[in-house]
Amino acid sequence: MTSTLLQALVSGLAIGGVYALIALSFSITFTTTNSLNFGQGEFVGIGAFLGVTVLYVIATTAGEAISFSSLPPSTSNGLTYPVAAVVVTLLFGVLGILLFVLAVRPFAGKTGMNWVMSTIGFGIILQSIGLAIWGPAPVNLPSPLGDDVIRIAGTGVRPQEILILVVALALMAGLDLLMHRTRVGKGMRAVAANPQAAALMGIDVSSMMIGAFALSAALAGLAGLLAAPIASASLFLGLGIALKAFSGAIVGGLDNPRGCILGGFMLGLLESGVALWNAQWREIVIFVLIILVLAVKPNGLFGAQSLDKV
C-alpha cells in the first residue's frame, strides 16, 4: 500500500509539474495583458510533434535509417533531447510573438472579447497545419533517460516523470527569480499592475507584452515535449492538459503566478490520488471540487484581483 501511495505521489507531482508550467503560462499573459491564449492546448500538441521532428532530423542527418512514427531510444540519447528542447522553446517563443501580433494586438483597447476567438482560431490553424504535415496518428517519443521503470523503495517510477518534475521545478524557480530580481521581471510586474503608470515610468509596455506571450508560448511548447514520452506525441494531446492546467490556474488564482503553480501541482496530485480509488471518477471528482473551491473563493485560493465576468 505504501509503495502504491508513493507511486501515486510521484506520478501526481510529475503530471502536476506539466499542469503547473502551463498554468504559469496562462498567468504570465493574464497579468501583463489581461488576456489569455485559448489555443494553448494546440501549442502543447504542436510542441510535442516539433520535438519529434527535431530528433528525427538530427538522427537522419547523422545517417541513421529510422521511421518517424517510431523513433528508436537512441534518438533521445546524449544531447539530442536537450537540443530539441532548446529548439522547441525558441521556435515557440517566436510563435508566441506571432500570436500576439496577429491575434491579440489588433483587438487591444477595443471592447468585446474578440481576442478570445482570435486566439482559439490561431490554435486551430496551427493544429490544421500540423495535421497536414504530420497526420493525425500519435507518435512514440522515447525518454532521454530510457523507458525502463526505476525501483525506489519498492515503487516503480518512470525516469521521464522524474525529469519532468526536476525540469518543471527548475524552470519555475528560474522564472520566479526573473520576475522578482531582474529589471525585465519588475517591468513585467509594473505593466501588470498599471500599464499607463508603467509607460510614464519609461517602461516599454509593448515589449513587455510581446515578451509575456513569447514566454507563455515557449512554456507550452516545452511542456508538450516533456509530456510526450509518457503520453505519446499527438496533435490532440494538449486540449485535456491545457484544460486541467487552466483549472489549476483558476483554483490557484490566475493573477498569482505562485498560486497558479501550486494549483497545477494540487490538481496533479488530486488526479493521481482519485485514480487510485477509481479512474472513472477522476474527472468528476476533480471538477466538482474545482466548482466548490470557486464557490467559496471566486478568485482562487491565492488570487486577489477580481476577474471580469464572461
Given for the second form:
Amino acid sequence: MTSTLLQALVSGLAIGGVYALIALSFSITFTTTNSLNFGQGEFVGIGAFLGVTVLYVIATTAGEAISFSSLPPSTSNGLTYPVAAVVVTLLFGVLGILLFVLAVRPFAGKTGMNWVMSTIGFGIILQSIGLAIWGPAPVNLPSPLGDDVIRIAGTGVRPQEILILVVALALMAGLDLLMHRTRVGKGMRAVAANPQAAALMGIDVSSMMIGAFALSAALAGLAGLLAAPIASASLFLGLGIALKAFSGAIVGGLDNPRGCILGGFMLGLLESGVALWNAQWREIVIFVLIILVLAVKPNGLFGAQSLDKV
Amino acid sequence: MNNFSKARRRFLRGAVAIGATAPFVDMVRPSWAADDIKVGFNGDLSASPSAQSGRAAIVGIQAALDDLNAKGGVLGRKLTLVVRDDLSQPPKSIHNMSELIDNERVVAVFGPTNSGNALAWKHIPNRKKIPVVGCLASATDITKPTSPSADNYMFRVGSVDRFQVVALTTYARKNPTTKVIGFLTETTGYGQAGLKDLEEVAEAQGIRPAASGKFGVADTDMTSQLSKLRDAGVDTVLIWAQGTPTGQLLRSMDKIGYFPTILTSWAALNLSFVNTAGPVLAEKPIFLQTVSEDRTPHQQAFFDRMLPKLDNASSFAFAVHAYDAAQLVAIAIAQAGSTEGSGLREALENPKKPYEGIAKTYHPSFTRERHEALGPADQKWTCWRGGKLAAYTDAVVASLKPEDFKG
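What does the same protein look like in the form predicted in complex with its partner chain, given that the last one was the form predicted on its own?
Below: every chain and molecule of the assembly, starting with the one above.
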C-alpha cells in the first residue's frame, strides 16, 4: 500500500512539473500585460515537433539513415538534446515576440477581449502550418537519459520524468530570482503593478511586455520538448496539458507566479490521487474542486486580494 | 394564355436550362466514364493513428477493382472507387456518407476506419438502401439491424469486438494459471463498448472480475489504476483500448514491475502500439487478428503484391478484408444483374456460389441473419516478436475447442 501511494506521489509530481511550467508561462504574460496566450497548447505541440526536427537534422547531417517517425535512441545522445532544447527555446522566444506584435499589441489598452480571439487564432494558424509540415501522426522522441525504469523503494520512475521535474524546478527557481533580485525582474513587476507609473519611472514598458511574451512562449516550447519522450510528439499533445495547466494557474492565483507553480503541482498530484480511487471520476472531481476553491477564494488560493471601490 | 406570356415562359425555361448547364460546359471530363459503376470509401486516411489501416483498405479495394476491371468489369461496366477522408470526425463522416450516396451516386460504400463514425451514420445507408461493407471498424453493434425485422444494409468483412472478447475470455477461463481476472478499458466509445462486451461475455462464462479500471486515451501514466489491480491480486488482465494507450499501459506496468497475463484487443496490431510500448514490452500481450502470420501460398502471393503499397506489414489484414469485401460486392452486383440497392442487399444475403477469397473461402459470405463474413473461428492468435507480428501458440491455445466459446 505504501509503495502504491508513493508511486501515485511520484507520478503526480512528474506530470505536475509539466503543468507547473506551463502554468508559470501563463502567469508571466498575465502579470505584465493582463493578457494570456490562449494558443499556448498549440505552442507545446509545435515545440515537441520542432525538437524532433532538430534531432533529425543533426542525425542526418552526421550521415545517419533514420526514420523521422521513429528516431532511434542514439539521436538524443550527448549534446544533441540540449542543443535541440536551446534551439527550440530561442525560436520560441522569437515566436513569442511575433505573437505579441501581431496578435496582442494591436488590442492592448483597448476595451474588449479581442486578444482572446487573436491568440486563439494565432495558435490555430500555427497548428495548421504544423499539420501541413509534419502531418497529424504522433512521432517518437527518445529521452536523452534512456528509457530504463529507475526503482527506488518499490517505486518506478523514468529518467525523463526526473529530468522534467529537475528542469521545471530549476527554471522556476531561476525565474523567481530573476523577478525578485534583478533590475529586469523588478521592472517587469513594476509594469505588472502599474504600467503608467512604471513608464514614468523610466521603465521601457513595451520591452518588458515583449520580453514577457518571449519568455512565456519559450517555456511552452521547452515544455513540449520535455514532455514528448513520455507522451510522443504530437501536434495535439498540448491542448489537454495547457487546459490542466491553466486550471492549476487559476487555482493557485494567476497573478502569483509561485501560486501558479503550486497550483500546477497540486493538480498533478490530485489527478494521480483520484486515479487510485476511480480514474473515470478524475476530471469530475478535479473540476468540482476547482469550482469550489474559486467560489471561496475568487482570485485563487494564493492570488492577490483585490478590492474595487465604486 | 397570350403570346407574350408564352414567349416569356419559353425565354425563362431556356435561361434556366443555359444557367444549369453553363457551369459544366468547360468542365474537364471526369476520370470515370458515365456508365462506370462507382463504389465509395469513407473513413479516416490521415488524422488518427488508425489512419494507416484506412490507407491499407484503399490499397486492397483498388487491387480488387483492378483485377475485376482487367476481366472486363461487372455487367460489362468498369468499377471505379470514390474516396472520402473523414479525418476521424463523426460530423465529417456523416457528411461524406450523404455526399457519396446523393452526389456521387455510389452503389456501395466501404469503411469507415473508426467504429464511432459507423455508429453515427449507419441510419443513412439503411434509409437510402445503399449497402455498406465494413472492412476496418470492429464494434459489435455496427452490423446490428436498426429494428429486429428491418432490412439491414450494414455488412462487414473484418474483425468483430464481440468475437475477440469471447475468444480472449475463453482463453482466460481455460488457462490453469489464471486465478484472478481484471479489466482495464479506455474511456472512449471504443473502450466503453468493449467493456460492455467484456462484462456480458464474462457473465455468460461464469467469470467475475476482481477489479476494473479505466484510463483516458491521452494518459501517459496508469500506475494508479494498475496498482489497484495488483492490490486486488489480479493475475490476468483483459485490456480494451487503442494502440497508443495500450502501449502507455505497458510502460506503466514496467514502472511498477507488474506483469500479469495480458489479453488485449486487435488494436495492438497497430504500429502506434509498438512505437509507444517499444519492441520489448510489445511482446507481452496476446491478441487476435483475422489473417494469420502463417500465411497460405495464396495469402503469401497477395502479401507480396500488397506490401510495397502498405505503410507497414502489420496493416496487411485490412487490405485483405477490403479486397474480399470489394470482390463480394462485385459478385453481388453480377448476381443481382443491377446496381439497385435493395437487389444488391438481397444478393449479398443469398450468394449462389462460394467465393474463394484471400482470408478464407466464403460459403456463404452472408445470410439475412448473419452480416459478418468472418466469424469466431476466423480469429488467429497473434503477438509481437522482434518488432514483427507472429502467430502465437501455447498449450491453452492448442486446447481450445469450438464448444468452449460462449457468449
